[in-house]
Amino acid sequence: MPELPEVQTIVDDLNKRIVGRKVAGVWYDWPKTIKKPKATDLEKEIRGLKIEEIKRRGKNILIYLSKGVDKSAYLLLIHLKMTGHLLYGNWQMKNNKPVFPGKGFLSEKVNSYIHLIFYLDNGLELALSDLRKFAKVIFGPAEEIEKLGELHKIGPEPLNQSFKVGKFISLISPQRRKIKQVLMDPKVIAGIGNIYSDEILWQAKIHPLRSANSLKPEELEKIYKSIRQILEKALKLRGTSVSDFRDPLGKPGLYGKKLLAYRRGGEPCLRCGVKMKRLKMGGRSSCYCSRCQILK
């Protein structure tokens, strides 16, 4: 699933490419992706609206649109879930299926999985590709969408300047769950998933199974610093593409070449050389170093 650095990369790219464009039409072949309004009504309601701004909240992509008066009157919320991509390009329709007329990732990997296209007034398209069909789209008045649980119940953004170490400690220290589970909970902190929780805990030298309420203030401060450092580095490298993630032009992120812990089970620890271990937690894998990240 795309996490904070991947989603922010998409948002930054789309702000450069589609702001100011108007939606000229909609195509879809998987109505279940469109949660609101009815799939049959989406084109009628969104066509002609101008894209004003694109933001991120947690792992949600927020596209604000207007009729030219109120610049934030309407909101298109897109959550990519496990395997979603938002791609910007030019698809041709053949047998009522989109085909990208080129080579590489866009033509070879995602054409079969494009299930929703927003046609823009410049002749290009914003397409949603989703192998597992878990992605969701919600559209409507902005003030209505912003009150939904998808946005209202999300925790603080870890890279915001207002998110200080004291706030972080106050959120984490009462938690009785494992620290890895707490970091991945979007209701506690926004945007951290399986990839970056492994990376953060390895850098902070904290075992993923440590109970959050057992951590000392100095240990929590190490985690806080690691969160900011890891996420900022991953964002600079445009995300991680060890599996599905691609940016809007179909290019992979580069952080996958810098991984410290994620998917490194059985490989030597980059700090001490001991073979990294892998464990299962709530159906998710976690990789850690048994020497550097001691379970106290």
Given for the second form:
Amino acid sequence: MPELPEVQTIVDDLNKRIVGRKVAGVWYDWPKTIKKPKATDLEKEIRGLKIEEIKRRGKNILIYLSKGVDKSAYLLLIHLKMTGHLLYGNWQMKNNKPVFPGKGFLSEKVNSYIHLIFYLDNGLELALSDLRKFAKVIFGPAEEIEKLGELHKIGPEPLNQSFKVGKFISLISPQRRKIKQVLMDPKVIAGIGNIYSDEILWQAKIHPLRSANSLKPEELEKIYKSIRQILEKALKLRGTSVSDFRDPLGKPGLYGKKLLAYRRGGEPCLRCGVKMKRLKMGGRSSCYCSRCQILK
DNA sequence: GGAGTTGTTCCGCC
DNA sequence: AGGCGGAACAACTC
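I would like to compare: after the form predicted alone, may I see the structure of the form predicted together with the DNA?
So here's everything in the complex, that chain up top.
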């Protein structure tokens, strides 16, 4: 579920909390999550390294670590996919499973799906919780990890200053696919998934099935503005917790209350009152208003 | 029991 | 060639 605003929220939190910590150990119970190195080698390769900085690229969380001199010598890449959460706190093992001991913010379901833990040198832990076990973790020399397709074959960051409307148009207008699919393609533009693409197209009044190459410059401009506005607002509200998103301290994001289109099929359009529609694309559903978002 | 659920890649069909 | 649907990853909710 996490898209750009959720992942950025996590990255901002981690930068406040775990920079300067050293990795003291690793625990896991689902080796398939660890793509590189071999799961059995992760602990001996990462133990003792110091966390220097956390960045984001698309929906990837990038944790840079060092042995001291080169501050970005090693990279731990984490992609949360559909149901992953990164949680920072203090767990105890019960029946061979990590359990958060407190009654407060993490006493919910999220912590019962923890499959990987990084123990830190301050006694706290960074834990990966993942109900559906799609999340992945890759660790190695930064130079090597940065060359992988995960980071290399990814489109521009929509919130970067350098991402101007002209760049957006040149990227989108040659595409022959439906605009909804193009917006969700990480190779075209980074960080947008099913939730925000529905919100963006509703705000821009563009039908999700419009071919990208049929869009006029003024329509593309509206989409561009909606992308910036919606992602920025969602980021301010610390993301959307429509199913289960939690920040590293287990708190939900607040943008869920602001959603105007996502999952609103059958409900009245909040602009014109007409009943919203829902359609399927590539196994994913998209909600839109058939009056506001006309298919030409 | 069946359909639907957030991300991404890949495969086979047109 | 390239768009598209479906599968795969896995496990839950409605």
